[in-house]
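Have a look below at one chain only, the form predicted alone, in C-alpha cells format.
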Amino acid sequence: MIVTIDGPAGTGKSTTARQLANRLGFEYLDTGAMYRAVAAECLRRSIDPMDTASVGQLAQSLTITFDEGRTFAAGRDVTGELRTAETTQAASLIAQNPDVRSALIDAQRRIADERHIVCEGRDQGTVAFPHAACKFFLTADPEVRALRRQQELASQGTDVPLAKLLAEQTARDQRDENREIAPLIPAPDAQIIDTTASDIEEVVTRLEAIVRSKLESA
C-alpha cells in the first residue's frame, strides 16, 4: 500500500509521515529531501538553481540514497545541509524544473514499487502516485507554520525574525501553487487535514485510523 501526505512547509507533514510509517510498520520516503539534496549539490558545485539545463542534468545523474534517517547525494552525507535557508531557497527554485521533477518522480516510483510505504512531499497524491490507496493533504494557518519553522531554526542555533520567515514562506507558497508543473494542490480524492490546533500525536492517530480501516477493507 502507498500512503501519500502532501502539503506546504510547516504543516508537520514530515514528522507526521515518519511517525505514521513507524506505527504502521511501513517504509518512509521524504521526497522533499530529494529536492533538497539536488539543491545542496547545486550549491556545492556552484550551479545556478535557475540554470535549467545544468540542474536538470545534475538531477538525472545524481544518485540519492537514504540510510538510518540520513540523506546521501552521490555517496556524500548532505543531511546537515538540507534545512539551511540557502538550500531551502534553492530547492524551491529547482522544484519548478520539469527535468528535475521527472528524474525525481521516476526515482520515487522505483523506491516505492511493491512496498508498503508512506510518501511525503508536495505532489505525491497528484503526480507521483495518483492511484495511491490513501491520500492526505495537510494544511495549517500561515503564521503558525512560520512560527514552527522559527522554532525549528532556533533549536539549531539560528535566530530568524518571524516576519522574514513568513514573507519567505508566502513567496514559496505562491511559487509552489502557481507553477505549471505539478502545482501544490490537494488531489481530488485527498483527505484535507488542518493541523493548526492539533499536535503531532493527534494528527498521526487520526491518519493511522484511516489507513488501518483501508487495510482492513482491502
The other form holds:
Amino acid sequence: MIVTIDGPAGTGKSTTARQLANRLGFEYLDTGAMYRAVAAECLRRSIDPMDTASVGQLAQSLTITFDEGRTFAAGRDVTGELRTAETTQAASLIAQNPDVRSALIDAQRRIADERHIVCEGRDQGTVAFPHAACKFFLTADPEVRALRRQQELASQGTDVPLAKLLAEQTARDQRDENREIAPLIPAPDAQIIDTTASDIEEVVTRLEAIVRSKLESA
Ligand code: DC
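Next block, the form predicted in complex with 2'-deoxycytidine-5'-monophosphate (DC), ref. the form predicted alone:
The next block holds the full complex; its first chain is the one shown before.
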C-alpha cells in the first residue's frame, strides 16, 4: 500500500510521515531529500541551478540512495549538506526543471514498487502516485509554519528573524504553487489535514486510524 503525504514546509509533514511509517511498519520515502541531494551535488560541482540542461543531465545520471536515515548521491553521503540555506534555495529552483522531476519521479516509483510505504513530498498524490490508496495534504497557517522553522533553527543554535523566514517561505510557496509542472496542490481525492492547532502526535494518530481502516477494508 502506498500512502502519500504532501504539503508545504512547516506543516509537520516530514515528522508526521516518518512517525506514521514507523507506527504502521511501513517504509518511509522523503522525496524532498532527493531534490535536495540533486541540489547539493549541483553546488558541489559548481553547476548553476538555473542551467536547465546541465542540471537535468545530472539528475538523470545521479543515483540517490538512503541508508539508516542518511542520504547518498552517487554513493557520497550528502546528509550534512541537505538542509543548508544554500541547498534549500537551490532545491527550490531545480524542482522547477521538468527533466529533474521526471528523473526523480521514476526513481520514486522504482523505490515504492510493491512496498508498503509512506511517500512524502509535494506531488506524491497528484503526479508520482495518482493511484495511491491513501492521500493526505497537510496545511497550516503561514505564520505558524515560519514560527516552527524559527524554533527548529533556534534549537540548532541559529537565530533568524521571523519576518525573514516568513518572506523566504512565501517566495518558496509561490514558486512551488505556481510552477507549470507538478505544482503544489492537493490531489482531488486527498484528505486535507490542518495542523495549525494540532501537535504531531494528534496528527499521526488521526492519520494512522484512517490508514488502518483502509487496510482493513482492502
Ligand atoms: O520538503 P523539502 O523542503 O525537503 O523539499 C525541498 C524542495 O524540493 C522544495 O523546494 C520542494 C521540492 N520538492 C518538490 O518539488 N517535490 C517533491 N516531491 C518534494 C520536494
